[in-house]
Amino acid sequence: MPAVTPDEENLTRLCMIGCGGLATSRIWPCFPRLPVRLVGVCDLDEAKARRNARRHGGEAVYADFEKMLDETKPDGVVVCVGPQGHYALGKRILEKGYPLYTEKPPAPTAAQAWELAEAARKSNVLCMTAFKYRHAPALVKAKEILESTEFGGLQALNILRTAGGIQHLDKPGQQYHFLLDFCIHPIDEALFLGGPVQSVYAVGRGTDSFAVTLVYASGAVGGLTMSARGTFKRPIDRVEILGNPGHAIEIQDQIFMSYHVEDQPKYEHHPRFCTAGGDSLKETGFLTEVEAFVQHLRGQRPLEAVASRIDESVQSMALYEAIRKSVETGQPVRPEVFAHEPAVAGAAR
């Protein structure tokens, strides 16, 4: 291996684990555009992990993430697999005291992400989930106008989020992966934009299709339509937000926001990109939210400035759960409260 020039000395050190689609698609593309070194690359299927490093600069190939972090001792690790080994894995690496970021969800319940915030307390780390509408450019300016007092912030919110795939629904054990693993996104944004969830009143058509009324702990209301009876092809993303009369945001594929107050247009964000820049990573969070985990890790970026924190992870996985429970109840449900969240610290290291 050549010599580390000055340079690469001033580097950040990552280890990554996971080289399936999803990573390599969304993730891997970040790195080059970020001041980090991949030091090393690690999956199960170890012919993945040899493609990703050769194709992306990784320095060394490891099937055992156990070694790999022994043998690197890197100032962080990306985790890209599934909800179980983000929960898995990722207690192992915080508590051996790595910054974690995971992409979503980060576990698969609440106790679970719960356990998480608990060993990045002891460890005194940041663990961070990727969910990368609490950094899409849009929407970062979305919950900045909302809160303004101009906008009296938010009165009532209502997301639409389709995609395909409904035909893996009916497998044992798979009944809830699209509102776990797709509407995640949708649930962690409902949170972002208006805040703690006081009551979620859901039901279902079957498990692919679900509507959902909440009650804001502020008084707002709103509402989420989640569906896998669309298309990846052409997926819908909109987002509508009310404030004072004639106040209205309104959010579509999480890229273009405008503010209008009645019929005049206060603000717009519709950016002009080019996919082969790698701008619309920026612009979706995927770049954005991997580039808060390095600041924060270079010293750039404290710990309260780091969006999608664990701690607010949990809450989102406890919407989910409250979701979930009234569609098989058929009542309003109370999400759970976790009231004495740990306090999540994490010096840069």
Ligand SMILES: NC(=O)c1ccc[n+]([C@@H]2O[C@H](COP(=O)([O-])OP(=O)(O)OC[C@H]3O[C@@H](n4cnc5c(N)ncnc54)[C@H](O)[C@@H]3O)[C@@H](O)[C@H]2O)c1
Second form
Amino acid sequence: MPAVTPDEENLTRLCMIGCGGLATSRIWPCFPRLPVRLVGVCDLDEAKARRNARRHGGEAVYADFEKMLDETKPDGVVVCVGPQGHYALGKRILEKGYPLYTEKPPAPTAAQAWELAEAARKSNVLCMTAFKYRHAPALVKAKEILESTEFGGLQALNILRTAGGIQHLDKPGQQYHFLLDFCIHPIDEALFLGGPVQSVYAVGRGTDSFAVTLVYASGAVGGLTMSARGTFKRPIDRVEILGNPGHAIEIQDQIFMSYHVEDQPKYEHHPRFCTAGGDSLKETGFLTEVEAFVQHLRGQRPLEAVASRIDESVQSMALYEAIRKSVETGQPVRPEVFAHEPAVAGAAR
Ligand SMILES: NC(=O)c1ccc[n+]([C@@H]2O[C@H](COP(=O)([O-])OP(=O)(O)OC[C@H]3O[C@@H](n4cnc5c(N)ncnc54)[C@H](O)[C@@H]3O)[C@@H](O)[C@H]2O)c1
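Other form of same protein, the form predicted together with the ligand, not the form predicted on its own:
The complete assembly is shown below, putting the previous chain first.
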């Protein structure tokens, strides 16, 4: 566990790399809610870094992340710059021995995500990916129910998600941008809820709508329908989970969850946002995932208890690549499995 740096208020010292759209709207608002100080703020566009530091309390501004790390020596680093940067910067950060949190996707490919996993293991530090579904209270509770004896094991799992506003279709090399950038969330969700996948068969209508059939290692079956032909003004995000006869869990918008046996409600997660207690950053998993990182840095959460660690994210990347390969070949595909060499097994926590 990394040592907590002494500080007059016992605050954890973070560096933040990335001051763009998602970071500014969803990650930065988490910091005042957590026991952290931002000792360094970095963006290639230094004006953005200065803006965010001024608005949200960053102590020093940089365009060069290596210089920032060398000068500030933080307890941990948060990176939100895009998959290539998560990989390239992430690898350096881990090699320097700093715990790392990146936005998704963790890298452009599963093999590169695996390099991050290996680097984290070598440095014996946490590397986690912001796969927010694994941190959303409704999903965490749904998983607990589906693993209960009463539910009787997963039979079938269906996920439907839509996005809007695609601009990538004609850009060479970016045909699968939607699948990687957006669909990686429901792909990760399928693994989180259903466990390891044994076989994938996928078809695409162009590269902006996909229908995927999944066979889980448990024998359960699943479907994943993802389309960019929706709209973010009214996205569709629905999950249905079946277990014992008559047992069903339904999740809506990643926030609302119900468990029914026949027509009888057994459990409901239905947060109310109209009261002061309502907290959408928490319910969507944005706050809870950054909080998990900070708790680990403060010695309050062991590595095994942090969701969306890089070893799990690698499998989500492998499932993304299997879907892509199945679309391209028209054949069922077995996702690649990544495992650490036995020689170093047990070296990392
Ligand atoms: N979890 C979610 O729901 C969600 C939603 C949207 C985006 N994202 C992810 O967030 C990431 C960022 O997306 P965005 O829309 O905010 O992008 P963006 O382009 O708005 O922001 C990226 C920022 O990173 C900076 N940057 C790039 N390379 C850098 C480097 N080497 N050093 C320092 N700064 C660098 C850029 O200057 C820019 O300010 C992507 O990986 C995206 O997939 C996640």
